[in-house]
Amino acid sequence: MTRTPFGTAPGGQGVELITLTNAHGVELRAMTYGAIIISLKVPDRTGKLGDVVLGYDSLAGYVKSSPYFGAVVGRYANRIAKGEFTLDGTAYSLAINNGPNALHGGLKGFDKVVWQAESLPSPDGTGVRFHYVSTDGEEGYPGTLDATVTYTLTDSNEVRISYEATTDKPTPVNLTQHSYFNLAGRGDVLEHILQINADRIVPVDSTLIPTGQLMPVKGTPFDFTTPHAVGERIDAADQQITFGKGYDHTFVLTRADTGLVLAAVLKDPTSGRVLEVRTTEPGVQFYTGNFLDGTLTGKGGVVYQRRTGLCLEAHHFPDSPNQPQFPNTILRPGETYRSRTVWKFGVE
């Protein structure tokens, strides 16, 4: 692990570059700005290595306009409805970011703070954990939480994602990585091949809210529960899909247990890249980049255009603190947040 300066935030905090590398030469570039991976660079079949995550060159990028390439987000990711929830009694009010919601923790949320880093070895690889305490009220939400996130990349080109939480107030939490996943390099993902472990979509209204039901996959165009091109049924008429622009659906992952779970299976027929996604989380939001519009330029000069990058979101449902039957995402006093996720890169 290296650690290297990378700039000033707006708040005039030093910003590090921490660089992590393994045993055959994937590397794993983070800064203590949200946490966010910046590069994250994997082998081809031939054995080239090549960057598979959207981001920008500099800091100044993400501070001035990122669809949270790359970041850590909370405290809750996803959306609340009309920014609002009462938990024990008490109503509470967010900001309202993303038409009439909250989305991923407010105007500043964990993607634009700057966290603390120190070095975690680990046996099998190297690893970074990323601390920073939310304050009581910050952007709404109850009670001061202390939240690490510590990313290990292994000698088996794993990508492993540990989050834990503290809090001293009942609060929602709901934390995950929002890395643009694009495994050619370049180009759009709509030729990558996609399969994911779930049989059932938590679908949404016209403001990407829940509905409150969970919606079966079969016969339409989110059953991936078999391998699908991303771009086959990407513009199908199909209510889900005009709501979404595109997918940006939480997908409900079967499992037997609470453990880690295959949730997708991601793969690049150009590249070889192959992607596995592991989680203890209940569900995976597949978004495929549907508001990338051509006005951000990123790493290299290149111009994201619309679906030049896909997220496999881990983490729990969307709005939850308002939809009771949903699985909980309140944590309180004396019980700590645990979550794993693990993305594992190979070939074929």
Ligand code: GLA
The other form holds:
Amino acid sequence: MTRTPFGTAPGGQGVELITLTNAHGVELRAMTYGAIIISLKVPDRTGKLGDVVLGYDSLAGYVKSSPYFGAVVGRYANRIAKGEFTLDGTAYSLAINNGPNALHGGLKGFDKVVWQAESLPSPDGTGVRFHYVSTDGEEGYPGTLDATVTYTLTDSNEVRISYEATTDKPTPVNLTQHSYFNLAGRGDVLEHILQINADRIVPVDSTLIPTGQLMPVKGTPFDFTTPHAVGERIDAADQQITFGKGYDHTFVLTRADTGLVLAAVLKDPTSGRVLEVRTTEPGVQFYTGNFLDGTLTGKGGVVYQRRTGLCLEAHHFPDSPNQPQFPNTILRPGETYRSRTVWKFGVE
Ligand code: GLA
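Got the form predicted alone; any chance of the form predicted in complex with alpha-D-galactopyranose (GLA) too?
Okay, now the whole complex, with that chain kicking things off.
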């Protein structure tokens, strides 16, 4: 692992750039601002390395305007209805930053804070651990939340992401990694082939808040139980597609236990690159970059048009603090929040 200065955050804190490399030349660069993965270079079928995530060349781009490119999202990834929830009889209010709802941890979520980095070598590879202590009441959330996120790059071309958190008051926690993948390293992702291990999704209303039901995918554009091109049904006449402006939904992973389960397999037929996502989380948000609109210019001067990247955000269901039937997202004092996600890169 190497670390170099990478500029100064708006609050005046220095930001560092961390570089991890493995035996095959795979390289992951991340920075302490937002624990953001800035670039991830993996081989194509000819062995040529290419960057498979969207982002900016410098800190300034991320500070100015970023739709969570590569960031760790918290304390609560995805939406909480009207920014309100009640926990143990106390009502809490969060900033409204997405239509009528709260999104992705607030105005200054975990994607915009400076984390402390330490090298974390392991038998499996080279790693970095980011640490951040969120104060009681930060962004409206109760409790001091002590959070760590670890990225380990292994010699089998895996990026292992693990999260841990503890609290001194009950509080909702739902952390995720918001990288936008484009396995071709250019163009849009409509020809990527995707399979998702989910026979239900969490359907939403027009503001992308769950209705509370789970919807079977069979016979819908959401059926990725067998491989389909991302673009094949993305503009189908379907109410959920209309609400999401494409795919922007939590898929309910089919699992037998709470361990790592294969969530999704993404393939780019042109480069041959393959990404397998495994996670301990109950869901994965499949988001097709529907809000990218050509107004952001990213790495190397590339203009990010609609659907030039897609996210597979492993997390709990949106709005769980208001939906008692969903898997629990409340962390209590004495407990440790633990979550793991693995991205395995290969070729075909
Ligand atoms: C998530 C949300 C999307 C969008 C992106 C960020 O994936 O579900 O609706 O807000 O984050 O632009």
